[in-house]
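In structure tokens, the next block holds one chain alone, the form predicted alone.
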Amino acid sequence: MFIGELSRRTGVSTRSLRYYEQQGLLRPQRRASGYREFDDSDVTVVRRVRILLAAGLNTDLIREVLPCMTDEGAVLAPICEEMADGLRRERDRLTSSIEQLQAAHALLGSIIHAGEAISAEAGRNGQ
């Protein structure tokens, strides 16, 4: 198939379809005339990639991994332990930044309500 139909068969873009080639995600082979020619077995490529990028995986992390992932039901489950491995520490890298960010949201969220407070002070005394 062409890329228009790996992209009407997946939902992404063709952009996006040559961007995972550039970044060595897909492999579609070339025909003489330099069109790209994929095959069934990228569709399942693409849905891998859609996943771990909704994950927070970064490409260069997703080409590493995406030769030991396989299908278990609806999710994908790494079948190399020492994926598995990097997979648990991007997790911990994540829950880090997300910690990170709640304690900023919080101090914002301080800030703002101080600002609020002294502004419904001044306003009660006529300022």
Given for the second form:
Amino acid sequence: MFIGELSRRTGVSTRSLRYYEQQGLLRPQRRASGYREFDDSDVTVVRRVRILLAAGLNTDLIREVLPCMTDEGAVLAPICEEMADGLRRERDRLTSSIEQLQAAHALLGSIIHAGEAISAEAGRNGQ
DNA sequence: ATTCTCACA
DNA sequence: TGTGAGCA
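Previous: the form predicted alone; requested now: the form predicted together with the DNA:
Next comes the full complex, this chain leading.
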């Protein structure tokens, strides 16, 4: 099938599909016309890519882990050890990001409250 | 009608 | 990633 059909069957824009190819996530054949030729298996590949993308993985990691995935329905399951390892590292990165955001969130909150306290005091002093 | 590449008011 | 241009 050509890119248009794959796009319709996956709900992913042709723009994204070409981008995925650039990132090495899809390797369609090429017709003499230059048109990309995808096969049915690419439909499931695209679905997996979307899931991994939604999980916050970048295309580099997806490229590595993609060949080690199984389509257990709507859920993706790891098959190789290398993959589970890469995923664990990604999960740790997320944990770190979450902690930094929580710290920033708490700090911002304290600054806001400090400002409110000052305003309240100014009010009591008839300012 | 479709896809392709390239570039960005 | 979207979008439009100019081709094939």
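Residue numbers count along the first chain shown, from 1. Since we're looking at a predicted model, the values are computed, not measured. Rigid core here is just the name for the largest C-alpha set that superposes within 1.5 Å across the two forms.
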Superposing on the rigid core, do we see a C-alpha displacement of 2 Å or more at S13 between these two forms?
no
Is the shift of A117 between these two forms large enough to count as movement, that is, does its C-alpha move by 2 Å or more after the core is superposed?
yes
